[in-house]
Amino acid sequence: MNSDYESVVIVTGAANNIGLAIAKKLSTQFKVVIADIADATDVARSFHRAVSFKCDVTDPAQCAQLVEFAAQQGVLTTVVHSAAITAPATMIVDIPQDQWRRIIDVNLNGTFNLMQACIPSLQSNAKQLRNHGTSLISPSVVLITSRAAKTGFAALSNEGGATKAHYCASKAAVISLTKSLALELAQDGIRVNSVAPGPIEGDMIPKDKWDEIASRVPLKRMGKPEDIAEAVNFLVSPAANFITGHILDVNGGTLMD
């Protein structure tokens, strides 16, 4: 392995909001592959070291192509999976079957597909990094889950009792997957952690609800995508080298456990 190669990070869902903030933050230390179902060519051009790749994470073949593309950019050492979708708050008995399947497919199956695709490359690179003693960042994975995964309730505003059970269930499964991956990959020296955002300004929460939600947050504000980016930056940094299988809550105090 050439020690001059750049460390490469894949950030999914990186065309906007949380994923974009993460990509921007990590671009100071990695070459970033901005992966999104939307065309992120213009986004990548706005970064110093970034390229884009259009990818639907529900398609295993596209996930494999994404990893191959990332390998052409340098040494894949880090994967941050932020791609996800949500839906309006709906009582469980009223959730359409196709909506349930779609959210599970993107949020859970998409995570599984990406991990299956990238793990062999991360394992191979981790071994070579150990053998060659390069200065590249040690391999790690960060999955973005949600406070809702722990509480079963996806909003702090009054939704008439509806819980977004499909979204909550999909994100809870990501937490379990994080721990399984952390155990499986520890022997390879690959760390796997999650960040669980609370209410974050962005398109997943209607803007007309931000003030109401902020009033219920102990810190009296909505979170910003940059708050999540800072947490991810810590988890992939050498400062977190002894942290794996951890779920880092970034929620303004809306859940303390």
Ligand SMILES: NC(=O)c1ccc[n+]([C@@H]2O[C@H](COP(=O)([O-])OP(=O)(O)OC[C@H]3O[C@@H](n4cnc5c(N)ncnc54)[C@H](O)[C@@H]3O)[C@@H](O)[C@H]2O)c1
Second form
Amino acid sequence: MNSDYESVVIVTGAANNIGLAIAKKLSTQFKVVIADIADATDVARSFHRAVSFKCDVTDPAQCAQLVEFAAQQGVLTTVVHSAAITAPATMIVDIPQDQWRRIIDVNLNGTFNLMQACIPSLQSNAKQLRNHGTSLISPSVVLITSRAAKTGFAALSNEGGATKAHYCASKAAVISLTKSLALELAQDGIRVNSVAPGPIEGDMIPKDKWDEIASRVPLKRMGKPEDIAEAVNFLVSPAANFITGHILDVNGGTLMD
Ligand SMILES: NC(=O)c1ccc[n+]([C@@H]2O[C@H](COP(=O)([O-])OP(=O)(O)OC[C@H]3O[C@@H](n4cnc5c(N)ncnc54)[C@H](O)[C@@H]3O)[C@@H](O)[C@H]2O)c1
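In place of the form predicted on its own, output the structure of the form predicted together with the ligand.
Now the full complex is given, and it begins with the chain already shown.
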């Protein structure tokens, strides 16, 4: 590793909304690999120091190719996993079997696939950084979970009593994985944390519900993708050097635990 290497971050789900805001924020200090199932070529061109790679996180082979691509860009030190899907609030008895499986496959199995692919590269790069004695980079992973993981209830608007049990369960599993990963990777000096957003402006929540939801948020507004990007930016920075296994709530006060 020479002294003018470029530190690389993979941001999944970065073709849109929260992932995109994270990628933009991190591009001031990293070379960013925008990884998404959607084509993000134009997105990557639109800001400084970013390249895109098309990757479906449900496919372990594509996750491995993503890591190979990232290694060609510089030194992979950081991974932010924001890609996920949701579904309309539905009573558990009415959730179609294939919808349940798809959400678990993207949100949980996708996280596992990405982590399995990234860990060897992160471990070897963290070791080399340690040998070089640099304190400018603190290798880490941030997984995006959700307030809903903790409440079992995704919506803050009236959904007639229905929840998003599959989405909530998949995101709760991401919190658990964060803690296992944090313990396993601590010996490598790699920190692993989560951010748990509350309701954020974007396509995941229909726009006609934003006002109603905002009125139920103690801070009286929906969150913005940039609110999450700021939290991630802190967690991946050396300022958070002693923080691992933490689930950071960024939710306007909708849950305090
Ligand atoms: N928007 C919210 O209110 C909210 C609240 C809590 C948590 N979150 C979480 O924040 C993250 C980002 O949410 P968002 O609002 O930006 O959602 P979004 O739907 O705007 O973006 C998700 C991105 O993930 C990508 N994606 C979907 N399936 C994929 C796959 N199989 N492989 C690779 N990429 C895939 C999509 O193409 C999209 O670009 C998600 O993890 C979500 O669960 C969002």
